[in-house]
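Take a look at this single chain, the form predicted alone, given in structure tokens.
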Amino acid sequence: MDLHVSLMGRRDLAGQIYQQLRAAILDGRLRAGEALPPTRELARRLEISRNTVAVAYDRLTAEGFLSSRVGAGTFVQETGPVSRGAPAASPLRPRGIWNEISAWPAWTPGVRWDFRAGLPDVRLFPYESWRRIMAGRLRASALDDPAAAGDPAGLPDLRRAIARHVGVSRSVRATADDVVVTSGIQQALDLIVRVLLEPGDVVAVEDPGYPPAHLLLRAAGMRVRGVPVDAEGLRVDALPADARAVYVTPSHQFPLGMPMSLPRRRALLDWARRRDVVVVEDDYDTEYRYGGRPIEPLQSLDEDGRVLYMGTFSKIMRPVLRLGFLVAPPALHRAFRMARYVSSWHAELPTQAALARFIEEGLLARHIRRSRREYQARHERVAELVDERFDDLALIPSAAGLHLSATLPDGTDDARLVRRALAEGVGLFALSEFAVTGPVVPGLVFGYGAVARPEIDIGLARLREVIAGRDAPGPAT
């Protein structure tokens, strides 16, 4: 270990070395069993006499902090549990908004049947293929060249692969130059805010809608306005006149699940054109569509270049793979590259290179086809059980994604139901969690991405007992 010791002036040098090494041992920076540099080597680095270092070492040894073994060296002794933190007292205070924001979703331990929305089944992922590609990319000498990281928009190979993928699978109009690689949807939205919006601007969002997006917008100083949705999606007639941007999930409304109808899509684009508003399209999981005609993205209908299209690979691959993308028109290319540069420069290069190869080899498309069949079976089973066995739940029709939603009678405390379900090992979201500014609609959101088919029946049986208010049976074995 490269040990850091700093000396001030020329007085009591041995004492300074002693104090710094003692502090490093007590707060855990130097751990039991770690070797210290030989006295000769540390003296050479500090440009002092060897005897000065030896005095400090001898004092620490006498106090039990170090031990020496002839021919082996000097080692740190066990001193018991330690902790080290920043100074407790500080005049610094966060902006007020950070006292109002908490992480969503909250961590929920003890989940046996995980029906939380937005989680894919990592057991379906082709790990062997990914490991092979990732290992090859880590060995690729080209990634060691600093020039390979030169474009904040991402590796050219990955941008080309993404443009081809979304062009074929979603009818998105894009070239590699239009694509910016991001660390997921959240960073894509953050870049849009940085490039196009000012603090105090009004951003219209679906109500109910996606909490992390609302949190990000509020933290950036935007004024968030909830807009109701109906069976056709976002109600264009309810959009605020002073909105500068609209954030929507038109292909699979989150969390209700319906797609935005074609007339409503055209109405939204016409409204945005007349009022010079940017439309942010979050297409987060429509690779998983189980019926009906393909949904045309807003981006492919847009003739004015005002739709910014966002996607993610976390929902179709693994949540820990924080890679997404943003598709923007040429007028914004430079601005988005610079915004990406000043925020975090670029995403991890080996992972970018591996994902490009994963797409080009056809492995992503194959994974989507295989997992789609499995998710469709789960989708159908959840819909069947909710419809047949939960009298108080009214299922909202949906033919895509990794979750289904159902409403409860007015006045139902869905949050309380969710807390009771969690106590019985069933994790899911209350529909009221997604309300923005409008009236709360009680209900439950059933994610099926992380629940294996045999477990769906057991978990929903447990949930039915919770809703019925009866004592739940013992845990399944």
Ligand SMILES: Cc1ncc(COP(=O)(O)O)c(C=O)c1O
Given for the second form:
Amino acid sequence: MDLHVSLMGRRDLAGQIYQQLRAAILDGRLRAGEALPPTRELARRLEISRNTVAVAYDRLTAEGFLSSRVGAGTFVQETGPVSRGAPAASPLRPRGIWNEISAWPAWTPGVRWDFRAGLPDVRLFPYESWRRIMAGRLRASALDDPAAAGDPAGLPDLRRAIARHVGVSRSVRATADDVVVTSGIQQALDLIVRVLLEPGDVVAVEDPGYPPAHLLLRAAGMRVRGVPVDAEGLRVDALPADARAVYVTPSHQFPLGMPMSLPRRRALLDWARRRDVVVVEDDYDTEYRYGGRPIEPLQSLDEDGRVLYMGTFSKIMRPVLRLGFLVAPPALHRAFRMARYVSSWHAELPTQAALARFIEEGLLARHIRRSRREYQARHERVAELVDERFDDLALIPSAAGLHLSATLPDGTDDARLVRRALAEGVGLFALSEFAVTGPVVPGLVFGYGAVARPEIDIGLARLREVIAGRDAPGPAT
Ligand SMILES: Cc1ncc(COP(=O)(O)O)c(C=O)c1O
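Starting from the form predicted alone shown above, please give the structure in the form predicted together with this ligand.
Full complex below, order starting with the chain above.
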């Protein structure tokens, strides 16, 4: 390791080295077992005599901080618990808003049946082909050419592949130039806020809705206004007159699950045009559709260029890759590219290159086809079980994505139910957790992305016992 020692003047050099090494060992920067540089090497680096370094090492050895083994070198000894952190006392404080923001959700460990929405099944991921392609891209030295690399909007190959992918699978109208590669939908929304909105702007969101988006908007100083949804999606007639932007999940309302009807989509676009409002479309999981006629995204119905479309690879690949994208009209290309640039220059390149290849080789389409079959079977099983075995739950019709929701009778404390289910190893979300201003009808959200089929039956039987324990005691069948 390249050990940092700095010497001042020419006095007591051995003492200075001793003090610095001792401090480094005590505060944990140097850990037990680590090798120190040989005396000759450290002396050469510090331009002092070898003997001076040896005096410091000898003293540390005598005090039990170091030990030397002939022929092997000098090593740090175990010194008991140490801690090193930034100074605890600091006059610096975050802006007030950061005291109000907490990560969502709080992932509790110990969940045996994980029905928490948002998780795909990473066991379905085609590891072998991804590993092969990724290994090839890591060797592709062209990526390291500073002249070629680092377009803030993303690797051109990937932008082309994404434009084709969303064009074919979602009928989104996009060329490669319209695509900005982001670190997930979360960053796409962050860029939209930076490029188009000002602190204090009113942003209308669905109520119930997706908490991470609301947190981001609030952290950026937006005034977030919840707008009720009904069976057709966002209630356009309830949009606040002063909204500057509307954030929606029209293909698969999060968390309720129904799509926004075509008349409602048209009404929203019409409303937005009349009031000159930005429409942000979050299309997070509708590559998975299990029936019904797909409704065109707002982006492809929009004649006015005011819809910003966001997609993600978190569900169809893996959330840990943190890859998503934004489709924007030409007037915004430069600003988005610059916003991406100032925030982190560009997304990591080897993964972008691998994903481009993965899409081009047809592997993404194949992976989606295969996992869709599996998710459809799970979707149907959850729907069947909820319908047949849970008298109190009313399913909300939905034919896409990785979760289903069901409502509970008015007045049910769904959050309490969820806490009790968690104690039994069943993880799921309550609809009330997604309330913005509310009130929101009580209910449960069943994510089936991470629960394999036989486990769905067992997990839901367990949940049924929890619910029965609350309502009327009765055996599970
Ligand atoms: C409504 C909604 N938007 C976006 C995402 C995914 O975001 P990201 O691409 O940041 O992982 C999710 C994931 O659960 C979601 O439910």
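What we label the rigid core is the largest C-alpha set whose atoms superpose within 1.5 Å from one form to the other. Since the structure is predicted, the reported quantities are computational estimates derived from the model, not experimental observations. Residue numbers count along the first chain shown, from 1.
- Relative to the superposed core, A450 undergoes a Cα shift smaller than 2 Å between these two forms.
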